[in-house]
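Just one chain is shown here, as structure tokens, and it is the form predicted on its own.
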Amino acid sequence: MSVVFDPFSEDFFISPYETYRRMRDDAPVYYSQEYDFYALTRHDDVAAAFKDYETYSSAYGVDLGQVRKGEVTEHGSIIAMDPPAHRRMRSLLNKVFTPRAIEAQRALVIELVDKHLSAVDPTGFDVVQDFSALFPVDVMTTLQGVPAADRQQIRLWIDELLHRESGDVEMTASGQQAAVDMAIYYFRLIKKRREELGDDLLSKLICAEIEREDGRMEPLDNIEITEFATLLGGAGAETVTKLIGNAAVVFAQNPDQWELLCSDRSKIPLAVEELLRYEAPAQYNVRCSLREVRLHGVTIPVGKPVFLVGGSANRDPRAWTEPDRFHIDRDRTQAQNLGLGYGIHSCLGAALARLESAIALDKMLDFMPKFEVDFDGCKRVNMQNVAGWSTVPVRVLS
């Protein structure tokens, strides 16, 4: 029986790893007749493709619906850009997201993690809905200068625009409306912020200058800043939310590793890296082939969507020893962890995501040194690209 890779089916992300294994072994360059896309699943192939933007372009979008349209939009997010435009935008954001700037937010992250974790009922709460869905978007929108009353609305918009009905490639009507509403919200906030600058990210982007194609330095316009704001809001609302939800489930399944963390908190950063490898929130990214590619006996034509399945690459035994084992102390020199992307499109907020995740795990170790998950009550999200849990019921054990 031939392997079927359908990332739009309702049950796919329940357990994709057996499908990934069969794809790596039997169809390392997979072709979907139903959706007309190709997929790479072996670590060497995915890592190389992430770095080869001249072959695998981001400029046509980063999900299947966008790439199939075959259009490069005039105003696009940095994640949907190739060099040199990407280089100019990235260099601007790198000045804002310096290691020092991220570390300076440690106190804010601790404050918001404590705020939300202290509000839950240890006798029974939902790790996602009551905790991990709340604090990451609070962190990012606070940094952006979004008024407190509006911060969780950003998360609700993001959840809606990422949601896909089973079998559907395109955004739902309500998702399209959420995308419009969020863009309008940020656009208006940016216009208002121009009249009253502060120390937030939006103000810094307003004051920044970017190198244009002709070499001139110019400020960003409101639409460009809106694109940045929605991207950062989305990343702030989803990545850590899913990672911490995944953490509760994975550690409940591997209690020896939770006990290891309890006895040695210095291993928390290693745990974050292993969570990113073992069950990354972003399982794949989509690119468009700019030239014909011949790989493993298969020809990928020009202009086709190509899925770079990092979630499979991070479980490839050709790259990792015992890849299906969750092991905090594993040898990380074996291969590149693709959990936060790789190459020019590696996650811009990776340092902030790692900081938030490490602090959240540290606080969870204090709050719930022993806990149990109601696995029957767990429910997965059905989202474009993003894999994780929407509900993870937990009870703290005395």
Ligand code: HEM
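Right, and the form predicted in complex with protoporphyrin IX containing FE of this protein, after the form predicted on its own?
Since only the chain itself is given, any partners or molecules it might have are not part of what comes next.
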């Protein structure tokens, strides 16, 4: 039977890796009759496509629902831009997201991780709902200057707008409502912030200037800042939530690796990289083909959605030795880890993602040096682009 890759199916949400293996071996340029998209799954092909923005455009969006509409959005967010607009926006944001600015957040991240982890009940808690869903959005919205009382509401909106019913490409009605409510919320907050600037990210974006098409320097308008603020919610909070939920499950399945980390905390950064490789929170990003592509005997016509499946590329035995083994000490020089993307759109928040994940793992090692997961009680999210758990019941062992 020929392989079926349905990114909106229960099968995919539960475990895509066997499907990926078959795609890499038998259909390296996969075509979905049902949804009319193509998908690349081999490491070489995905990495090359991430770099080739002239063929694989982001300007039509990076999820299937957006790309198949075939429209370029005027006021797109950075993730949905091609050069030269992308270059101009990225160089502005790079000035705000400097490694120094991120490192300066270390104390804040430690405080927020501690706050949420110390509130859980060690005899039985949900790593995701009680911990990993709470602190990343707190970090992001604190940086943005969102008032404390509204911070978790942002997360609830994002959960809603990324959710997909099984078999449905488009947002649900409540997802659309959440997207509108969140945009209105940020728009109002930005307007207010213009009148009383602070030291937060939104204030920095209000004060920054971007180079326009004609070379003029100009401040960003409220809609541009709103686009970016809402993107950061999804890109910056959901992903770290998934990485830490995945960590609890993967380490419970590989207790020797947790012991290794317990005995040598200097390996925490390696553990973060291995988690990004082994169980990528962002499984794929979609592009639109701007040119006809001929690859592995298949022709991808112009104007088609193309899935770049980083989650599969990171498990490709053509690139990695024993890719299905979770191994903190693996040789990382073998291939490019695509867990944080690659090329011009590679994760803008990579330094913050690594900092948050490393601090969370360090605190978890203190709090739960021995633990067990109730695997039967684990539940997965049904989301597009992002994959991971919504529930991971854990008990700390003495």
